[in-house]
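Listed next as structure tokens is one chain, alone, in the form predicted on its own.
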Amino acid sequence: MKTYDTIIIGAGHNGLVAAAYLAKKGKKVLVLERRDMVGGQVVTESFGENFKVDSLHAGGTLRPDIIKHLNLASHGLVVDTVRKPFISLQADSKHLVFDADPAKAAESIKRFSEKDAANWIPFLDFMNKVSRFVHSANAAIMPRLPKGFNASEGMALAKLGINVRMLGGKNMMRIIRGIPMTADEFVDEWFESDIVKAAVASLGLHGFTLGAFGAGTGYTLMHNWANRGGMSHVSVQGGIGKISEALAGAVRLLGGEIRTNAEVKKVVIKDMRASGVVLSNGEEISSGNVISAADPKHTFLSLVGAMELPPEFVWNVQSIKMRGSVAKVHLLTDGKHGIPDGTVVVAPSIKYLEKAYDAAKYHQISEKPYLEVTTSGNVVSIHFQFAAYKLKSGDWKTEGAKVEKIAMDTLAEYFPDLKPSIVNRKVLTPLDLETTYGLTEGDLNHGQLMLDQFMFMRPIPGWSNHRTPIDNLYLCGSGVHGGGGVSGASGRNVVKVLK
């Protein structure tokens, strides 16, 4: 039986980042992926002739240091340096355009508020400091509070504290205050126009089942801003799947092995120690360490099993809030859809965003959803919120058509040429996100990034440093600290704690 130093479950971007770093250290690494392609949720797929789409993420990029360390440019990864605008649609067609050029953005904002236009550049300066804080925090290994604290983790926290203090006393306090704030409160400190506030606040909702009046959306706004490097999505030449392809190329070049169509059925455990995995076809593979890039619930409750874990730990895992509420609608058009290039949102007011979220609270599909739309050639991709994973009535085998209709009807109010231009379509429901992409309850972040599930409480209190109650079993997916979005931070960090 072949033995490896490390087996990684899941070839998502975090799993591949971890594999590349370990292979670079000379470790014998095997990545196992249940699908027939690498990438997890960071994939570009074809759903028909000339119908190639970025399935779940419209854009994003890994941390620059990861790209540099793994020399991903040599594997074909090219990130566009020219940022496209972020456009908030308005009923009168005089849309609010946040151009990458701050002066041009301020001019567009001025139509809604001269005061807000004057505050735009100072706000950008503040958000740059916010991004430095978020990236610094995500690079730190969180200690296992309230127990298990060690000196190395203490040093990481001390370094984080120094980095925050170096932002200046005023900025430090503003960032710390902003973490528990609602997105509404966060933007209210900078802007007076409800239209401007709603556009910026929408970043705090993207991918999360929270409303603009939800505590902690100040932090999710900062988190998404930092990952994007601003308001609009970062584009990757050839589609976001090029990130995963480049990482897979790096893993293989460095001596790592990747197997697709290889679903892990369980982690082999003896005396509270992981020693390998068993595949769905019955094959057993041994290893010194096992790293799971899957979400914590699936890892512990399905791959490990409750019988192998302490009862209190199992209860905490069962209590992790997933609550996915994202659907995707991809449209192949003849190119005459009329939608401008960039990141286009339907977020006309703060109250509109909150009412859209109400549907998720009551296990429904929003009739007036928050939408984020991007285009790539003839393809229009729509990020739809909110569509509850657990529906009060009906099921996702039939309700996908309703999401599609609502999305198209909503956009048709702004772009009447859209519907006649449609040639083909593909809807991905929250259930599809679970069954096809392995996202429990359709949660893009492997667990909501809420105040009780972030930093040293992610995935659960006491287990925030990638380790688990099972020796030699580690986590590296979006469900641990540093995860959420497309940065690769949690995949990089797990390597620091391996025995």
The other form holds:
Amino acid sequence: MKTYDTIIIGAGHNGLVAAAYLAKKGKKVLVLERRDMVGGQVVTESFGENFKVDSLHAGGTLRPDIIKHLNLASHGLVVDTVRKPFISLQADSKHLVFDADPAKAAESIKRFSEKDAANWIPFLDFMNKVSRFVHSANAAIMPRLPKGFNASEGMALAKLGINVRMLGGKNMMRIIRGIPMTADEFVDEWFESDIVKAAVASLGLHGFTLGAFGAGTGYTLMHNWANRGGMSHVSVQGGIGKISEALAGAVRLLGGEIRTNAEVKKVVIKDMRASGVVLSNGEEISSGNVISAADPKHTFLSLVGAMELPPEFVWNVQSIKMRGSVAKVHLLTDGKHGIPDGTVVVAPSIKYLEKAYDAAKYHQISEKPYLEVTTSGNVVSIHFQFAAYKLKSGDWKTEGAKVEKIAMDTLAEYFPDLKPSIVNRKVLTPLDLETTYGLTEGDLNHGQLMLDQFMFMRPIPGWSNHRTPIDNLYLCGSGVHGGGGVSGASGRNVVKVLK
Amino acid sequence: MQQLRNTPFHERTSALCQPQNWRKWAGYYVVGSYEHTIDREYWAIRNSAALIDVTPLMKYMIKGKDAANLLDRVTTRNIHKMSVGQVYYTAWCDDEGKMIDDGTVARLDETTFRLTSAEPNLRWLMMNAVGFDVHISEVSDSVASLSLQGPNSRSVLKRVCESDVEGLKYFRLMKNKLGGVEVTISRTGYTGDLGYEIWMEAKDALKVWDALMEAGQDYGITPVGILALDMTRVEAGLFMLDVDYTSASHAWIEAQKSSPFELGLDWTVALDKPGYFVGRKALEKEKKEGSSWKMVGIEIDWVGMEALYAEVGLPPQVPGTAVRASMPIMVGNVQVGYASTASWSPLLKKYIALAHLEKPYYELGTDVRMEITVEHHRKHAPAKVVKLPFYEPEWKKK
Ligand SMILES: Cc1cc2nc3c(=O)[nH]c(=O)nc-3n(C[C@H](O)[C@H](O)[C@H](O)COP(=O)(O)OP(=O)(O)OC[C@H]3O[C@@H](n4cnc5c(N)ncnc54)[C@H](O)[C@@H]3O)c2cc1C
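Could the form predicted in complex with the partner chain be given as well, to go with the form predicted on its own?
The next block holds the full complex; its first chain is the one shown before.
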């Protein structure tokens, strides 16, 4: 039987980043992916003839140092340098356009508020500092509070402290204050126009089951801003799937192996130590370490099994809030959809966003949803919130049609040419996110990025440093600190803690 | 307001309890002693047959395909080695290897177990049952229990049970019929003597009581309260939750917690069983590194005590019941531990105590001194670390 230094469960971008770094260190690695393709949520797929699209995450990029270290450009990764505009749709068609050029953006903001326009450049400057903070926080391995804290773990925190301090005392306070704030409060400190505020605040909701008045959406706003490097998505030439393909290319070139259609069923555990995995087809593969890039709930409750884990740990894992509420609707059109290029949002007011979120609270589908729309050629992709994973009535085998209809109706109000242009369509419900993409409860981030589930509390308090109660078993997906979004941070970090 | 409840034997016990010295036990009223002094009850345990209402014990039924797996995970013993009809005494710990509670597990059939405990454990069992195919139910109220203890207890049961209890071995159980009622009888108890515990549906409680009292007449059967029981359990070297140790689930500070090794339960910790069980890593570590303290027995030196009392012109005084108090233990001028229960043993004619001593003072034969109060003055009586149990009659396991 062939054995490996490390087996990585899940070929999402984080799993691939971890694999590439390990392979680079000369380790024998094997990545096992249940789907027939690599990438996890960072994939470009075809849903029919001429219907190829970034299925889930719209555009994105890895942290620049990772792209460089792994030489991903040589594996065909080209990230667009021109940032497209972020457009907030208005009923009168005089949309609010946040152009990548700050002066142009300020010009558009001016129509809504002179003051806000004047504040735009200082705000961008502040958000740049925010991004530095978020990235440096995500690069730090979180100490295990309250237990197990030791000096070496404290170093990472100290370093982070210094980095934050270097942003200047005033900025540091503003960032720290911003974390527990609501997105509404966060933008309220800068802007007066509800339209401007809602457009910016929408970033705080994107991908999360939280409203604009939810504590901690100040943080999620900063998180998404940092990962996007601004408001709009950057696109990848040939689709976001190129990121995953480039990573896979790097893994293979460095001597790593990747197997698709290889679902892990169990982590093999002997005397509280992981020693390999068993696949769904019964095949057993042994290894020195196992890293799971799948979400922590799936990892611990299905792959490891509660029986192998301490009761308090199991209780904490069961309590991880997953709560997916995102659906995706792709429309193949004849090209005459009329939607401008860029990241286009339906987020007309703060209250609108909050009301859209109410649906998630009551286990429903928003009648008036918050939408984020991107186009690539003839395909229109709609990110739909909120569509609760657990529905009060009906189920996701049939309710997809409702999401599709609401999404199309909502957009058609702004773009009357849209409906007649539609040729084909594909909806991905929260249930699809679970069954097709392996996300427990359809949660994109492998657990909500809420205040009680972030930093040293991610995935659960006391286990924030990628380790688990099972020796030689580590975590590296979005469910650990550094994760959430596409950056590769948690995949990069796990390699630092591996024995 | 929380109301204490009566056990299903209350109609009988209340009619017999002369001093009305009721005690609280796990939400129930139980008899402290039936008479104004407890000597007769104490001697019934040691010389004849004592009938003790132990209904307030917490009881759980654990059923299902994974029942053994669950108990193997929760407790420190290797439950898979248990045969049907066997009973294990066991501790269970938190994941830091600190004791939560202790009690008995009885294997009623391949997939059915009954667990007894001193304190509520349902949530802990449920928390541990994630992923197991098992059904846990609390039967503390619906199952009544009587403890029949003492050298005559077997003879009493032989007279009244449908099936013979003669072959029932120590820590085994059998189904039986008694007073026309289905019961389970286990050869267990908290006295360190020959004894049995009888488990029945609460509704049948009085029938069983009456049948036993009648059958036991010629054998000196005596209803006994928990004060006498407390003295005998000290003689037997058995500790008690909340008296001799604090459950990890409600200790305020680390120092209040105890490991099974510290309480002398090394023999119950099956580190050789495979796989995870709660507390395993911590217990392995403690086993390797040694415990920083241990619970041991000490015998207070009579002559030494006599001398301390003689100073004030008194003969030695001994308490009439077990003393549940913290009594400092010294070596030289340094405190090296404390006793948590002390008792005069009428049978051994010795003043004995369960003591918690720091390393290395817990070694057998170590000379220590225990604090006693002589005429309102603190004195230190000489004492020695001795082997537990203090008393073990040859008929206990025979
Ligand atoms: C529509 C959408 C929009 C998003 N927008 C944002 C955003 O704006 N901001 C943000 O922060 N995040 C966003 N995200 C989330 C972001 O995409 C994810 O956090 C990120 O891609 C997760 O990467 P990962 O590598 O950690 O995990 P994943 O990409 O989820 O990869 C995990 C992989 O493990 C595989 N796997 C699971 N179980 C097994 C098994 N038993 N055996 C083998 N393989 C297994 C899965 O198939 C999958 O390939 C969005 C996601 C979606 C769907």
